[in-house]
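Just one chain follows, in the form predicted alone, and it is written as structure tokens.
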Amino acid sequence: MFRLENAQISFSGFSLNSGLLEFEKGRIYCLTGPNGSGKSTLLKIIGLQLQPDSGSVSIEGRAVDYGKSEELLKNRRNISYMLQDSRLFYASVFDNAAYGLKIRGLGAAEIKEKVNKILKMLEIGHLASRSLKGLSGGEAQRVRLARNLVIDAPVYILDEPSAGLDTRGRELLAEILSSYNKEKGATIIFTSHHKEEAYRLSPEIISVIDGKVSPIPRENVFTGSAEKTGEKLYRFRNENISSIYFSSDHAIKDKVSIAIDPEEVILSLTNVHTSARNCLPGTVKNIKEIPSALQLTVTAGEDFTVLITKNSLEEMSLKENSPVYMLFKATAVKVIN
């Protein structure tokens, strides 16, 4: 659907280059990276809010011509775009949520039906007649979400949509985005600082660091069953893994898929007792050098990917077939479905 080829933009000493980046119709993508890395800038290029200095942006195989204002506006109208910290109007919650529908020319009855529906979904229907004064930060963020999610669009672009939301607000957002994607076939592209949120919602994660863009392949993804063993604590297992403990704010029912960040796995030569909930014995299967680190494949029933430094490798004298223990916290395990 969207294709960026070396779309580059520079300003104030900062430069961003998309490289070759493609977004397929009907999928969910998450852009991750630290503040100032270029996530919002990349989102503005994808959302046709910024014209790159060089390179190209294509939609459905056709290059965007920024000189054709009518065509550009038509493409923008197919996108519901939520800016980070977008401003709300000095009007009621209902009127703020209805703004995008009004400028699209919908009738009053249809607007009322759609707005009341999205406010109810976000659990702020009781605030419809309220002014912005007195709203909490989380409530105001739900109003911003309502203003964008009420629009029936094939593409939703959301910059830090969960910012300021409490646990319940993030749950509602995840439910709505998932339903829009599954039921409407909507393409959703969002940014997030939360790895758990990224892994839960998106099978496609794109890293943006210092203006450099690269897709992140999913590592250490396993499917099996889960049983609750304590408050917010679960035990995962499948036919190859006997036990991995993880925590979750969401209720888990039996079958589940999990992902473990390779950077959050620590290797040890002994079975040590630490704050890490998980300690799995394994064997080094493969050692591969990658930029700034070493990538190890450790077999522990399943193949795990682990990243360590060269110094750590030398200190532990690790080589292929070396026995090791993998240590990682329950919070390092992310639920992704």
Contents of the next structure:
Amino acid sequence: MFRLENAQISFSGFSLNSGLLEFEKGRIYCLTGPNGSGKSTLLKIIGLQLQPDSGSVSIEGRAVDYGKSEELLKNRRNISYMLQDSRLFYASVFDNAAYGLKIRGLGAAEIKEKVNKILKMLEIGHLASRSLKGLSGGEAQRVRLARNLVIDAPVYILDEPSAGLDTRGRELLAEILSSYNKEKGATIIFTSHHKEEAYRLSPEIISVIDGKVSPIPRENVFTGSAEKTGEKLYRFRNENISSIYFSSDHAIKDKVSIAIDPEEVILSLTNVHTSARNCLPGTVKNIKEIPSALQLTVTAGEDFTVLITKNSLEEMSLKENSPVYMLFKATAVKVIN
Amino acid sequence: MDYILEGISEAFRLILSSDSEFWNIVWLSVKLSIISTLLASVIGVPAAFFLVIKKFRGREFLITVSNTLMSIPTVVVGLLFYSILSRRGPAGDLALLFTQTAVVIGQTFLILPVVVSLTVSTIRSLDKSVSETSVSLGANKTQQLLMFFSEARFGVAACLITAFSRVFAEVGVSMMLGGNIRNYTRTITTAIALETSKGEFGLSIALGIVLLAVAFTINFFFLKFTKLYRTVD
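Alt. form predicted together with the partner chain, vs. the form predicted alone above:
Every chain and every other molecule in the complex is listed next, the one we just looked at coming first.
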């Protein structure tokens, strides 16, 4: 649906490059990364709020032409975009929530029905006629959400939608997003600081660190603790894994989630000394054929997914319960948060 | 010391009375100030929006000129229009000097820069969030502009209140262009100046109290009004 090819933007000492990034229809994506890493900037580029200095953005295979304002507007209106700290206008809660529908030219009766419905879903129906004065931060955020979620769009791009929400608010948000995705097939792209709720939607995860964008494979995601063992080098461990070395330019707090790309893992029958820092002994638990490769599940404390070719499997004569060593570099380990 | 206390008691007697001359002075001040504020807003507010939205050469220069003129002394404006409107001046034939019209012209000119400059800075302080938010929700160019005007309304109203306060309290223009003619161009401030020089403290103090009361009332209600709509605490 959306395809970004080296969309690049620089301003005041910061620069971001999307690399090749694709978003498929009907899926959920979550952008993660530290503050100031470029998540919002990337979202703005995807949501056509910001024109990249170079590179291209295409929708359904058509490159976006930022010079054609009508086409741009049409594309923008297919997206319900929520800015981080978007402004609430000097108007009642209802009128704020109705803004997106009004400018799309919907009739008053339809607007009333839809807005009241979404306000009820977000449990702020009783605030409809109120002015913004006296609303709490959480209520204000629900009003912002109502304003975006009331729009019937194929794509929702939400920058920190759960900021300032209480637990109940975050639950409601996750429920609504999940139902939009399942029932209407909506594509959802968002950023979030609340991992539990965010990951409940089981999104594809894209990490943005220092303006560098990398989609993180959903396989081999482990959570545990990290300790520093050298310059930019850390050792990960949890109750099932005794040690995985990984590198990071950023200081890592003790709790960490990591992901290892299945394609970056090499299998070996012996414990060989290579430049790869990690060498984990394990047992083949399962072998599954997938298009163009074989997917192996290797147990080494936790279950790892590894991709190898048919030839390699035959050469190594691997079978279920074969002992193997998994080798991968410290740089193959991605830090999710 | 006694004359001050006598003045104060005389002031309250006047305020509580139905002395027509006293209330005529008050009404004239209010009327002229409202007219000049309205005229200055009709010219100044669109001018300010134009200065912010349109990009052209000399824009910043015009804004700087307007900022400078904000602090122009009232007597200088008085002097300027006196020389234009006096019989020997270029607009002498209109015979406007020492009329209410002359006062309105001078006062409008006096506060026009106040309206323009304050409105410009108000609109600029509205920052990008208004247009960014409306664009993100799918607004076209016209809808963006309408939202911009709508969000600016309280800020602009505050600028007009400031302009009204300045014109309501000024004395130089009213004195030089109105001439302080009894029952015709005598305003609160010119009356205070005259009565004080005559030693009539009672009337001066009474007018001073009314002046402050009017200014206070306007600001009080404005604050109440904007608070109703003030955004999230």
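Not measured: the values here are computed from a predicted model. Positions refer to the first chain, counted from 1. Take the two forms, superpose them, and find the largest set of C-alpha atoms that agree within 1.5 Å; that set is the rigid core.
*Asks:* At a 2 Å cut-off on C-alpha positions, does Ser12 qualify as shifted between the two forms after fitting the rigid core?
*Replies:* No.
*Asks:* Please determine whether the C-alpha atom of Val284 is displaced by 2 Å or more between the two forms following superposition on the rigid core.
*Replies:* Val284: C-alpha displaced by 2 Å or more between the two forms.
*Asks:* Compare the position of the CA of Asn75 between the two forms after a rigid core fit and state whether the shift reaches 2 Å.
*Replies:* No, because once the rigid core is superposed, the C-alpha of Asn75 moves less than 2 Å between the two forms.
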